[in-house]
Each structure stands twice: as structure tokens, then as C-alpha cells.
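Consider the single chain below, provided in C-alpha cells and representing the form predicted on its own.
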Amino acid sequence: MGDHGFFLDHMKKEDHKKAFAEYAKDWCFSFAPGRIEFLGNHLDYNGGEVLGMAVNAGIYCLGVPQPHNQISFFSESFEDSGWSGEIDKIERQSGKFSWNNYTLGVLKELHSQNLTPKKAFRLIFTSDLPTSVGLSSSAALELASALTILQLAGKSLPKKELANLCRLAENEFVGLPCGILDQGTSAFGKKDHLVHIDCDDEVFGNIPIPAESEVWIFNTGIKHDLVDSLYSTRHQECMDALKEGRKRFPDKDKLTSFSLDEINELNLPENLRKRATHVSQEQLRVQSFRTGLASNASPEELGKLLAESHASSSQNFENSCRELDFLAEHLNQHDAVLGARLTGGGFGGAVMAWTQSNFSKKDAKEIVSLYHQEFGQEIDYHNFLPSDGARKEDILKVEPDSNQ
């Protein structure tokens, strides 16, 4: 190693930190959590109220300035499918490169608002968030990308504007007509709290989650690609139901404002009647949950609303599947489970179980074993805590020199 090795071996830890901090002084680092849709299935784009939960896992993004004019992305989750190019020549990617679209959409939106760095840069992503289980890794990727690019540009945006920019990127560039739930929950997460979003007025708030309760996720193992699935079909059906409903009730501008009696007055095709029924009743469940929390209702009573939500998603919105129904049914029969329901877009993905604190890994493994007996497939499960939302992070915090 020579003299350099001797020098490195005898440097103090603090000196190493300072040397690295100087080398990386222009680097930027951000984190954005995944989210669980706690209650309010498919209400966000229907102008309703939803409850989400940012989780203690997500996507990390490191931004490093580059001396040339090429921007590039790399993810350890997709090592052979990075992207490189110029900011004025952004095109949608396909196949194994399609994960880049979430960051490219954000980059394009930021560039249109003059919020991108003057110099080229490289973004490097890593994650401890399970994918394809309804935890919205896409929104976490968007928010982590946006925060890092903004830091590189010496810019910033309020949380609400940040969430809306990322949602617009997903709507316009990726092509998924999602509402604000995913990005809003990831942005406004708070430890030990749920995120409440009034999607019509885009008002964000936090509600303490009852103590002595936990959230578990059970992954069916069925990967869902919402862009190519029935998600867009359900979105269109809701828009069609609203259009028909306004012929009878012209003052109503969102599907969540219709009561069940009003829906039954309409001459809707069966599929639209079912979608509208789910949306109307799901909105009441969210409101009942909020009211119940405020009045200190028992978690057992509140949990019934989650079980009712899954039944409605399965029977009326028809975005469940046999595997999701199986997990929800067995979890809802468990003594330590307050309520269980599919979470996210549906058509695969995961079931969320809100449980008492005595629900254990042993209990989770028993559910997994039942699933294996029924479907012959091993599935995984995860236990999450409510987390703070998307934020800038220091790559390395250098403590003050004690001699100064």
C-alpha cells in the first residue's frame, strides 16, 4: 500500500468523514417511503377522501453531478436496464427499461418549469421496498427522483406542489390515470400517523393511528402492471357513471357525492351501477373511520370497516381475485386481526391486515401456510410502521471538530 496506505490506516475516523464530505460536497441524497392504502379504494381520482400510511421502507436516490452532457439513471434493482441521454431528447421507454419512465416523467416536468440543474448528473437508486405488492414503489421513485434533482438544481418545492408534479408525471408521461393518494401519502407521511387526503380540494392532514396496533402486508405473488391492466378500465367506468349521473343530478361533480339512493334512481348498466355503489359506500366507510377515531371508537369496530371495504372491492368494484379474497377471508377470521382488505389498485398485489399488537410472525406464517395449501405457492409477508414522508437526507453527517 505504500505511504498512502499508512496514511489511510492512521487517519482518524472523523478525518475520513471530512475527506469524503469534501469529495461528495455536490452530491445529493433523498428518500421517499412506499405507502399503504389504508382505506378508500379507488376514491382518489373520484374526488373522495382517502386514508393512507407511509411505511418505514422506500426508495433512496443519490444524485452525482457529471462533467459531460449525458444524464443517466442506474438502479440496483434493474442493473441491466439503466438509461442515459440528454434532457432535450427524452422519450418513453419500454420493456425492461420501462421503470425509467417514472423518473423521466419527473425530469420532463421539472425541466418544463425550469427546475432542473444546469449541468448533467447521474441518479443512482436503491430500495428496501418490496415491489408489485401495492406499496406504490412508483410514487416513491418519483418523489425520490424529484427531491434529488431539485437539490442538484438548488431548488425546492412545497410538499403539495411536489406531490402534484409527480402525479402529473405519472398521468402524462407514464400513462396511468392515478389520483393523488400515492404521491400525497408518500409526501405527507408522519410517524405514528395515517395521512388523510381530501382529494377534491387536495387538503392533506395526519391522524394518529390507535396505539397497540400494527399493519401487515401479505403478497399474493401475482404481479400486476396497472398500466396494462383493468385499472384504466375501472377509471373510465367511474367517469362514465359520473357522466350518466349528472344527467339526473347536474349539480354533482364527483362520483363520491352520490348517495346509494341516488345511484339506485339512475338507469345505469350493471357494471356502472356496481362501480358507483362501491365508490359511494367506500366514501362513507372512510368518513366513519375518521369519525370513529375522533370519538375513540374501539379498534374492533373500526376494523369492520376494512373488512366491508374488501367485500365491496371484490363484489362491486371487481378489482379483487381469488387469491386476494382467500387471504382477506382468512385474515378477517383471525382473532388478532382488526380488519383486512386488498390494498392498492387490485387485480393482484397484496392484502393489508390491521392487527392487534399480539399478532405475531407465527400467526403470519400460519396464514402463509394456508395459502400454500390452497394455491401451491410460497408467498411473503411484511410488517410495517407508519413513517415520515419523503425528505432530503445527508449522505454523511460530519460532527463538529471537538478542538474548535
Contents of the next structure:
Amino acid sequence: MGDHGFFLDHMKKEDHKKAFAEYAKDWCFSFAPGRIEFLGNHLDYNGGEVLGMAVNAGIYCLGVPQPHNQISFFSESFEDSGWSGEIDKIERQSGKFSWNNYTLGVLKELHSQNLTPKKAFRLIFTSDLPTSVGLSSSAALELASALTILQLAGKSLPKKELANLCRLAENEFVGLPCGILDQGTSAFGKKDHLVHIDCDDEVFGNIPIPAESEVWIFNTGIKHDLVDSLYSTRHQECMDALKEGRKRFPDKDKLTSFSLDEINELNLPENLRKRATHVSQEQLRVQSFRTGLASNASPEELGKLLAESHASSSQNFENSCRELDFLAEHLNQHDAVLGARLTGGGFGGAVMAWTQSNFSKKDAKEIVSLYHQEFGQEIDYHNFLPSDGARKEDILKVEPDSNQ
Ligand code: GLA
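Please move on to the form predicted together with alpha-D-galactopyranose (GLA), as the form predicted on its own is already shown.
Whole complex next, starting from this chain.
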């Protein structure tokens, strides 16, 4: 506001708003939520079905047109590591500047599709998403950036194309071979609903989550240094298992379409057999959960599928660790927990628990205290609501959600 501050301070609140609206009339603002992987571990890039949940926290992105030709990014969370440069000189960043790659990848994709504004701009990010919790702040950053840049350009994209563009940015520019779960869930989130994605046909939908249930996150805080390379290894193992499988069943084009009997016929090396077993059985669990919800199966029955999912990730996909197993085991034994499992890529990160609404903060603290006794570490926990997906926001109306 600069020199106008004194006058604005002496105006009534409504006048403030009017003056600000006039001052900021070219500014654009968006929000994209983080996500919880509800069920369907490592199925997205295997052409399976997944269930995600957009949470009531995420990343906000403000876009302000600039008079010169320098584009720049600033984030409250990484104050001294923003980026500035020109649109045709985008290069991959490293070290403390790596967070810029998600936005740079999106910018590059939008530019290649002629969807960027003529004028330069500054993007300012703020977040109410707990960091390093495995809630996919990266996808939220990509979607919030894309929506704001598109607005600055006076353009828009359908949700499906938006999610795909952001995934492409992550695959090609950031270099992680992720599937569509994170970007799809952030784009298609809906209050009181899960996001169902058929990753093969790329069909996105919403299904209501039973009322009287809640979702909690327990964060081990562990981030394996090799997490990206371990993710890529699992991805490659799945591709190798599919390649082997197609020698015997040439009509199949995705690992999720193999039955357990077919996998056992293949004579795969042990690691590939385990990965394929997980993928095949996890796919059945997602389908049972979805059909169970539609036919009003009891949440207790459905919750068991989440516990089974964790056991399979741990034993067959081998992307769990002692800390995640400990949390999943204790949560799954709790009376008010319907089902608990590791969520997201794995190798550290968080466990999600789907609970009845009588699961309380006191219960959560007991789990945290058990973890402390075992591992000597304080961990954090959060309670989230299924929420709406990425969207343009009105800068004068937004107030971050305090319900966490
Ligand atoms: C990460 C990836 C997703 C998905 C999950 C595992 O979150 O970004 O695409 O593969 O892991 O299900």
C-alpha cells in the first residue's frame, strides 16, 4: 500500500475494501488443497482406481502483474530462496531453491501451450498446510500456481486438463514419475466426499464419505533421503513385472488387470512377484470399498480394507518402515479407529486413520505418547475434513480454515 497507508487507516472498513479492490484490480488469487491418499497405494501409475481426499488446508497463490519483464516467486515459508528470471530462460533449481521447480515446471508447460500472460508477474505463496506430512504440498503448489498464472493470462482450463498439465510438469521438469492421484485429488476435491479416480481411463468422480467419520494424520516426520529414488525403483519394478506378465498375457496393458492366480503363474523374481501381488490385491480392495460404500456396508467392515492395505504395503510393496508399522498397528487396534494405513509414497511420511467421530484429541495424544515411548520422538497429528478442490479465490473474502 506504500504511501497510501495513512489514509487507508483512517477510512471505514468498507471503504478500505473498496480502495483495496481498486488498487488490486489486476491481481489474481487461487487456492489448492493438499490431499490424503485414502486407499489405493501405488495404483495410480499402474492404471488402477484410487480414492483420495482433498483436505481443508492448502496453498494460496497471489499473482501481481509487474511493469518489467522479470517473473518472480516468493514464499513465506522459504523467504530467502525465491526465484526470478525470464520465461524463456527457465532452468531446474537445486538445493534450497528446489521448491521453485514445481512452479517453474508448470510455467514451462503453460508457456509451451500459449497459456501465459503477456506481462511479467510476481507470485506470492502462503500455506496453511503442515509441511513434510505427506499431504502433497507439491501438487497443491503446482495447481495453485497454474490457476493464478492462467487467471493473469485471462485463460482457463477444465479441471482434468489442469490436473494433467501439473502432473506432466512434475514428471518432466521435477523428474518424479508420479501418477495422477495428487493433482487429481487436489483438482476434484469436494466437501464431505472422497475423490475417485479411474487412472486408466482418467475418469474423475466424487463419492460421499459416511457422516460421523473423520480422518486423522499421524506424521512420523521421517523423510528418507532416498525417498524419490525409492519411489522410482518401485515404479520401475511395477513396469518390469508388467513387461514380464505381457509375455504370457499379451492383451493386458496394466498391472492392475492381473489376478493373483495369473501372477503366480508367471514365475516372477521374488521382488516383482511381491510388487505385483500388492498391486493386484490393492485394486480389489479399492473396488470393494467403493461398492461397499454404495451398498451401505458398515464402516467397520470397510475400515478393515484400510488395515489390509497397510499390511500389503508393508509386506509386499515394502514401502513401509518400523515407525509407520507401529502407528498403523496401534491405531488399527483402537476401538474408535475404522482403519489406518500408510498414506502416499511411503518410506517414512504419515499414517492416516479413518475414525469414528468419538476418536478424540485425547486418543490421538495417547498414540503420540506410545510412539514417544518406543522411538523417543515427539510426532504431530492433525484432523482434516474432506474439502473442495482447487479454485480461484476472491482476495477480499478468503480466510484460512482454522478447523484443524
Ligand atoms: C505419491 C505419488 C502419487 C502416488 C502415491 C502412492 O504420493 O505422488 O502419484 O503414486 O505416492 O500411491
